[in-house]
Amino acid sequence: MLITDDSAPFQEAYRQLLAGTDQPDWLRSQRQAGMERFTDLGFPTRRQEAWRFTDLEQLTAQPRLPSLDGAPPLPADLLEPWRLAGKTHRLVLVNGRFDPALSAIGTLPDGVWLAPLAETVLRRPDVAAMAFGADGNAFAFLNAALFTDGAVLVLAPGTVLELPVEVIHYSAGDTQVSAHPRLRVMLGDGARATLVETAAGDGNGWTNAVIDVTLGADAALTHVHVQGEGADAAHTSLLTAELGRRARYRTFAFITGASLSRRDMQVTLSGPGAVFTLHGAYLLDGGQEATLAVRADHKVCDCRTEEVVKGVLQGAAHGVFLGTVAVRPGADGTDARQLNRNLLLSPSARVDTKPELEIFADDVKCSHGATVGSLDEAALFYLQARGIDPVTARSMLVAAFAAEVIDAAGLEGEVEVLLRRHLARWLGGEGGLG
């Protein structure tokens, strides 16, 4: 096997990670397959169409390798800004490892399995094996080789989980290490749940996550992703989801953190009547770069996709939205809409946006659109003419622009409160942009 310059340090980390550990043969095989595929592919480059807008120099200049040491102990109040208020089933990973002191999984109803991935490997190997798929990008294969832990959520058919599930990835410490958490979600026919997946922390490492979702017939999952990691951190994640007949997958992506961030989403609508809705916002400052790359693959008839993503950028920030809706032959009755709107608050901020359609069926309704603009000067003048100072007026308009996508998502209760709290935090809380 040829070892590329990209993969050589990770090959050594892989050998150290497995040295002396007792793991089942099937897991070692999965790890080895992941390492081999990453070695073959190496880091993505701008020569690849899907990555031509993403600058990975931060990751390639100096390898960020997984730590072999345990996660440092953290005070519980560090998580307070990132937690949902009220009761939840909470699972916390610090630098990629489960932290029982910060977690509070609580009592689970019948038909629910929620546990760290490492525990699932030991107690439910049949379930754990389903956390590893054959598809993915180079980073997903690296995750399969180097993961130390993650989370598994499984609901039996017909099970309704009343309390939301929180999975918090916290990056701690000032060393440039990487963590590779893995999250597997499986909802049986008619099951329902809410999942809030948060990446936060004060470290300058690299979080490289994989999330795999499977929804059975008539299942419904609300999935909120909050990414607010440290200013010098890097974050990459790949989400794959497969939707069965009349399944409903509603997700919200809220991105404010890390200097380099990319979330890839590959959603396959495999059952007639499946519905996928994405609402999201990337709020960026300074030299931050964030990419949201979404592919919705309509394989069968009468499915629906709706995507509404907004960006607010200031300083020299760079935002990227890549949205593809594919409609396969025979997927008649498809209804798909994409909209990406961006607000640039400084001359040096920039956006690359590319919504597109691949249609191979006749009886469909599909649309896409993108806008890039600045604040409405007439609206600013209107507010200032009524005695509102320029800074507050500007903040009010930005808040209204970003809050609109939260309103459109139709989220309720503490989940909506959490997103509005993060929006206010980014804006500065009291009228100024952070």
Contents of the next structure:
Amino acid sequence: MLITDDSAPFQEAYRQLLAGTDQPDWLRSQRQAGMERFTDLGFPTRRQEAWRFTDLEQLTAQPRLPSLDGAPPLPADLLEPWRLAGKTHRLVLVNGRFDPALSAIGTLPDGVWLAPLAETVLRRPDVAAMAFGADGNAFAFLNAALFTDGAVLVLAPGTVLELPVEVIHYSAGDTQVSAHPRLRVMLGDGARATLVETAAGDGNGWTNAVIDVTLGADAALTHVHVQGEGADAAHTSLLTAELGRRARYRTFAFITGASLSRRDMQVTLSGPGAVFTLHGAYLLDGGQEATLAVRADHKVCDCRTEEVVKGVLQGAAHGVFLGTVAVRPGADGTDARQLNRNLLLSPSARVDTKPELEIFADDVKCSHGATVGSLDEAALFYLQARGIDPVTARSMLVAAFAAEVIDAAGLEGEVEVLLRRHLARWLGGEGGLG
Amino acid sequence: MVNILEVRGLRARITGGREVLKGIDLTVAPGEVHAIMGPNGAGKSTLSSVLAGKPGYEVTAGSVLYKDVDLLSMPPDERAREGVFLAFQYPVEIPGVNNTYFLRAALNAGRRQRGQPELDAQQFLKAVKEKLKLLDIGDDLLRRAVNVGFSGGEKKRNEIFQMAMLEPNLALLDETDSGLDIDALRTVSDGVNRLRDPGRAIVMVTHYQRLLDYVVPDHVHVLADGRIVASGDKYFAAELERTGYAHLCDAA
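Cool, the form predicted alone is there; where's the form predicted in complex with its partner chain?
Below: every chain and molecule of the assembly, starting with the one above.
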């Protein structure tokens, strides 16, 4: 029988990738299950409501398969723009593989496990096994089948990790390969950490990441996601988070890279009093398309969700925001707000925005809103009437629009500095705002 | 001496719409203060908008020389850097753009154009402190976003404060007195008076006589239906107060 479906090249890659490797049985069956689920599901299509606005043509037209050998060594200064200033625990993956030379995990306090996933499989299979769940979308199943490495961060109850953790995935080379990094974060009750998860690159590969977060009662995680992949790259990532009682999950998504990108976030608030805040910005130019699809699932009472996401779209860029807040029966006292604001800077830029509520409980406070507009002509003239040239005037207004969401996030220290630096670079660089 | 402003036969319309200015002639020499009065809809604000280069208007005939240079061929930002200042009737709120940052960018844009060195943060702050006193403005205003959350009076004072900072050769004050209570009017007027200078010309557009009690003009013009229908000296304003515009407008 001739196999012609989209998954066929990946099945072949899967066989090659695992041929002759020594996989523990439990892992082999996880991979096998992932491959089977992906083969069943295939690539999502526009006929599926959740994927209606996302153009996967460039992923399916020419399959980007995982490379069988590692990437050539990367000059360290390539990472410089993506790194946090100051001391961190840094773990770097290049094309899906751990790079010890670029990493600096440093000394970890008691009660903290931070290591590459492959190393965790060997040394702590019990911990590594928790990096694989039964749920996911087609891409997450493909990741389970094809991952080569990733990172695992575990904090024992009550542990506070003072220094931020940086997990940087760099996609290098003009080789059309894919990488499937897998990141697992588990914070025990009352534990606290800050994580910066960066996907950067200069190549035309495809990064297909999976990030699983579990927060115990009263745990607090600040999680900044920076997506600055190369201009011809593709990026898909699925983040799932499960929040325990009074857990606080504060996340920021800063998206400027890749020609095609999609980040799915599925956050489950399963302990009373849990708080999920998302601030985000997608800043796109040229023919870029980015989707941010967020589902906040309120399963129990007295939880809070706050989402503020802003888009700036130039050229023929296409931004998509899909936001769903689901309030399950019994999740009384839910307080949920969603706001998506977009700035279109050119007539051919496009945005699709769909904030939604699914409410099955009484006594809830939910609001959602979306705006799409262009630069305020009156403000532009006002700036020019004071001698500021039109290019600078535009840039000032765009910067103000985007910076507002960084202000609102209320992040501290180097993490905030990093986001402002990324924003300034986008405004001054490829963003073309001079 | 070269005139600051020479307007000759200026006709302009709202882009794609009706003609508003129907042949304006106006000469303003350095050091002079001119008041342009007239009923609503006469074209007063259009005149200041066209001179400042606001989009949405189309000049169909006539010329404007600013210090002997063709003003209309310059984009609005260049006019500003060359020393033309428009105090807005409705100053625009710009969320997220800090007042100090904005003003320093504006000031340094003008300085670059004139070949002067840019002011660093400290020099700038020193200049700001001096001018703030002039207008009785608290420095908390500088920490806020441009005009955001300002009261009507604060917005107008902020306009004159910007004028003090940018030191223009030609200041166009568009209904600067509107919406001000008597105390604010006095503060703003004092500020304008202190900015009178032999090298600077001021053109005030106003609907009311009362501004002219505080900022006494050298010349007063009545604009009606797109034309200047009468001109006089400072006493002319008081006469207008008695007789009204009606008989002049009919003549037009």
